[in-house]
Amino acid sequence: MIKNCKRIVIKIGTSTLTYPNGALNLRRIEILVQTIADFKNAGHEVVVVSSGAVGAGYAKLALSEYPKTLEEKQACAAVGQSQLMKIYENFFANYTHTVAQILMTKDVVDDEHRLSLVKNTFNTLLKMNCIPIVNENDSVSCDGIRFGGNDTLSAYVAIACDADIIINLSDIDGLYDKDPRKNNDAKLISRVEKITDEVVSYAGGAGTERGTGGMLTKINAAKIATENGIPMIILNGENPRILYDILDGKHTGTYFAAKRR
């Protein structure tokens, strides 16, 4: 199905981009960039929604412990966003692709005029053969204008750029009927036709300490996307080459089917 998708949003979570100590996992990022470059080479348009600014700032500032307060995280994001973009720019340049940065807060998508400007920016960048790299504007984001994590942001980005599908890279293989970290008999759900209360009940608790959300935020993001006619796949981003499986038409992870537009 991916082969028939022209425009793809790939969301990369903090757990995929960083080591357990919070520093950026450069080897994994390089592999991610290579696979995304191959998506482009295969004729797809790609928008990347990337976490990692706080981790990049934490590493740059050489802090003794990972930031915990909102103020510390915002400061690290302010330092780290430019560092993260430098890393993406350098890696993508190796494969002759150009990147662009877009920072958003939720008040942008809540305002019709500002949303139209964002849509125009996405469309123009993609026509220019750029890869937009989107993140929440964490250094100024606060209650009322916060997406609450890049899972939610990826859904709104997909709507704004009229994407055909979202690939959500996480630290888990997909949606299970119970927490696989606590239950050996947990079963992976390969396809969700409709997000019901039962499906939501599978979500469990929060995500990793370095991230902002767990499976529940991904299900909520899938609900936003699928109700707007955009399907979503949750994959384990530990091995970024899993994207090649998707590109080759192999089914993996959990697929959330979209409602017909």
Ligand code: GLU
Contents of the next structure:
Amino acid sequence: MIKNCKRIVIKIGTSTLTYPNGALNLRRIEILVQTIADFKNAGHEVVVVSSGAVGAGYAKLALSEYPKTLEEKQACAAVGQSQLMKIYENFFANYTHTVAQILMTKDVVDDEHRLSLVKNTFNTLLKMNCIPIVNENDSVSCDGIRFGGNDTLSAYVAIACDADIIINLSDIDGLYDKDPRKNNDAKLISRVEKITDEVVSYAGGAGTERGTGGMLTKINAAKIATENGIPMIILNGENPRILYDILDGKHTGTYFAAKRR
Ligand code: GLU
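Complement to the form predicted on its own: the form predicted together with glutamic acid (GLU):
In what comes next, the whole complex appears, and the chain from above leads the way.
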């Protein structure tokens, strides 16, 4: 079923894009880009929601410690976002694909008129065969207009571009019934039919220092998406070629079924 999805949002987290020292993991990004380019070649439309701006800025500025204050994060994002796009631009160009940058804040999707403009932009870019690469406009966002992480952003982007599915690439295989980092007997849940309180209770707290999202933000994003008729799947992005499993119709990760539209 997933392989029949035409319009796919692929969300890539900071922990997938960077090494533990914060620098960009170019080998992984290159494999990711090649795989996404192949998705396009196979006839899918792809919208990428990419984190990594703060991480890339931190690495480029060679700071001694990861940014902690809002000002430092916003400054790092300003430096890192262009770094990130330069890398995507170059890698995708190797496979003759064109990327387009879209930076969003929450007030855009909260306003009917601005949302309709963004929808048109997505549709036009996809018609032009581009790969939109979306991030939160971190350098200018503040409380009230913040999505609160790219998991949430990916759900709103999927709604705005009327996507058929969200693939959320993370540093974990999917949703477990308890934290697998602390419990050896934790079991991977392959399908979630409905996001109940029990499902929410499976999610631990925060993610890594570099990424902002933990499992809870992913479940919240899945809730927003599935309630709007869009399924979401969480996959481990450690080896981006796992995306081919989806193309081949194999089931991996955790699939959150959508409510019927
Ligand atoms: N927008 C942030 C960045 O690009 C990341 C937010 C998140 O990872 O959820 O660094």
